[in-house]
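Here we start with a single chain on its own, the form predicted on its own, put down as C-alpha cells.
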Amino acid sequence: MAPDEVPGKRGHTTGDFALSETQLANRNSGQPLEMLRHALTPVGLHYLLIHFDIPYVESAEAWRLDVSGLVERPLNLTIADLKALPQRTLRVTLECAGNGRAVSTPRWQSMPWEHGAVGTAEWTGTPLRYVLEKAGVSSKAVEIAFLGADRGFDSNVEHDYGRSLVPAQAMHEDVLLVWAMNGMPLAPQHGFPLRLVVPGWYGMASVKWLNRIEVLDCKFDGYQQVRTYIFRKDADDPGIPVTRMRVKSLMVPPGIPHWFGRARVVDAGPVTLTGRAWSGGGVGISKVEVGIDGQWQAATLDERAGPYAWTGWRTTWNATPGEHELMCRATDQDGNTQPLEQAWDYAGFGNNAVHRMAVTVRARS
C-alpha cells in the first residue's frame, strides 16, 4: 500500500488523485452544475458526504432519539414523539465545507471536491428547541452533542460521528430535527429515519442519522469537533472552527460539454447565463456579478425563496468566436464579496473563490 493510501498517513500532495481520493469520489456525489437550473435540488442529485458506512435501519418505528445528560427529563423518543410536535419545513442550501478542495494546490487529500457539493432541499421536522425544552437543559449546559449511527477511523481515531452546539445556538427555532426531505422521507444516504439540519451553517453541523444528544458540563470533544473543521494555515495552527457557510456562487455550464474533460462550447450570439448565490447564516445576497474575459456587469437576481436558501442569477452574454473565461461573484447582504483566488486553508476548507469557466465559441454555420 503507498504511503499516501496508509490510514492515518494522510497529507498534502499534487498532480494526480491517489486511489484512496478517488475511492471517496466514487462513494460521494456533488451535484452536477446543469442542474443549478433547478430551485429545489432533486432528492437524488443533492450533493452527499458520508464519512462511514450509511447505517442499515430496518425500519422508522424501531428507532429512538436518546437525550441525555444535564437534563431534567431524560428522553426516549420515537419517531412518533417527534411527529407529535409542532413541524416546520424550511428551503435550505446546504454545502460541504470542503466544496473546491479539489483546485487547491498543493491539496489535503480528502474528499476532492470541485464545485458540486451544494444543494438546496425542502427540510421537514420538528425545531430542536421543543425537544430540548421538553427534557429541560440545565443552566449549566456547556454545550450539547449531537451523534449518529455512523461509526468509524479518522486518522486512526475510532469514534462515532458527532458535532456540538452551545445552547444559545442549539434553542435557535430554525435548527431542526428532520423526518423528511422534498415532501418524502428521508432517503438512507440522507440519514433515514432522523437527522440534524442547522440552516446557514456547513454540512458538516447537519449530523445525520441521528439517535442520541448529549447535554454536556463541558466543550464536546469528538474527532469531527476538535481534530477537522477547523480553519487552519498550518498544522500547528489551533484555528478557528468552520461553522457559517461564506458568500459563493456558481454558474450553469453554458453550450454543450465534451465528454471527456467537460469542456465547454457555445453557439455565437445571445447567450443567457444562469446560476446560483448563497451565504451564511440567514444573509441574504445584494448583488452577482458576471465577468466575460475580465469585464464585469450586473446580473439580475431572482426572488429569494427564503432566509436560507440560494438566490437565482441571470445575465445575457453576447457572445463572439473565440476562446473566453467566464466568472461569477456574489456579494452578500453584509458586504462580503468573493475573492478572485482561493485563500489558502490546511485541510481546503471554505474555498469560496469565483467561479471561472473556460468556453469556446463557434460561428453559426
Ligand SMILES: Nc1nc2c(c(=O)[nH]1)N[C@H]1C(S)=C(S)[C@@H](COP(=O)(O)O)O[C@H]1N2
Contents of the next structure:
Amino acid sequence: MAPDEVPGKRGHTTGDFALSETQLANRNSGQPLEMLRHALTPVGLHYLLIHFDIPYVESAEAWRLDVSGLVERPLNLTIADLKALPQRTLRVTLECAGNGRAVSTPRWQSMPWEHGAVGTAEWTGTPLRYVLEKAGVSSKAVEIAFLGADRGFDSNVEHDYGRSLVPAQAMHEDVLLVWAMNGMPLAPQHGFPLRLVVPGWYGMASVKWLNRIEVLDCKFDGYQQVRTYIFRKDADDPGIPVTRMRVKSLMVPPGIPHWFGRARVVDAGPVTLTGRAWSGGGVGISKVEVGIDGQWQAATLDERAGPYAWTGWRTTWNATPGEHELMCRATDQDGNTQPLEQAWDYAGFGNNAVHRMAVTVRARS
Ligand SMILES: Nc1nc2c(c(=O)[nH]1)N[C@H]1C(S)=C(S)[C@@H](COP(=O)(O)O)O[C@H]1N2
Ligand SMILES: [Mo]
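Any chance you could show the form predicted together with the named molecule after that form predicted on its own?
Entire complex below, previous chain first.
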C-alpha cells in the first residue's frame, strides 16, 4: 500500500469536513452549550469520546480487574471487591484535549470538536491507591499502565486503548476507580462497568472499560501514550505530553438560534450572560472577564463545588441593536489567562483560546 492508502492515514485540512470526520462527529457528541446552565451535566448530555467500538458488556458481575506486573500480590478483582473498599464521590470537570480542534485553521483530521467536549459529573468509586496498596507495588516500578477492553487501529497500529501514570500520580487519593456517574451505574458509553478518573487532567487519562492494570519496570509505550496526546509544533517535534487541563471558559449562547448555522438573535435590553470556567490540576478560577465588542468587564463568580469542578459566572450586558461580538476569558489561581488567539498545535490539542460568539441584537417590538 502506498502511504496515502494506509487506512487511517491523515493530515491537515481546511474547509469542508470529510465523511471520515463527520462519522466521528456522529459517534462522539459534545455538550450543547446551553447545557452549561447545569452545574452537573445530565449524563446523556455529557460529551463522549470513544476511539474504537463500545465494548459489549452484558453485566458487571463477570467483569474482572486484573492487576499484574511488578507487584507482590497479583490481583483479579470483581466490581463487588472494589465496592468493599472505601468509597469517594468527586465532582470533576472533564474536557477532551482535542476540544476546539475544528475551529483552528488548518485543522488536524480527527474528531472535529467545536467547543462542547467538556462536562461535569459526580464520579463514585474507590481511590486507585487502595488497590495498588493491596497488590503491593514494587519500589522498582517506573510506570503503571491502565488498559481498556476496547481495541482498534490508529495510523495502522493495532492496540488496546491504554494510558499510564507514574506511581506518584497513581497514588494520589483523588485518582479513582469509578463505577458510578451522577449516582447511577456507568452508562456503556462512559465505560461500564469500570473506568479510571484522573481529576484535573484532560480526558484521555481517564481510561474507560478498565480491565487491566500493569505495573511496569519501564515507561509504557502504548500508542495513546507515546504517539498522540503530545503538544507538537510539527510532525518531527518530540513535543510535550498532554496532562493537566488548561484554563478555559465558555459562554451559554444568549437569545435564540437559527436552526442552520446556529447564528444568534437577541432582543435589545439587559441580557444576563452566563457560563462556566475551569482549569486543571485542582487549580481554581480567580477571574472571568466578558468582552463586548472588545471592551472587557468583570463577571461575578459562583462558589466552586470542589477542587475539580468548574466555576459558574454571570454578568449583565445592555444589548443595543446591531451586530456584536461576545467573548469570555478566564484567569486561574496560578495566574494563567486564556489567549485571544490559539498558538499552533500540530494535532489541535489544548485549544483554550477565548470563546467568541457573534450575535445580532434586534430592537424590541
Ligand atoms: N478505553 C477508553 N478510554 C477512554 C477513551 C477511549 O476511547 N477508550 N477515550 C478517552 C478520551 S480521549 C476522553 S476525552 C475521555 C472521554 O470520557 P467520556 O466519554 O466519558 O466523556 O475518555 C477517555 N478514556
Ligand atoms: Mo479526549
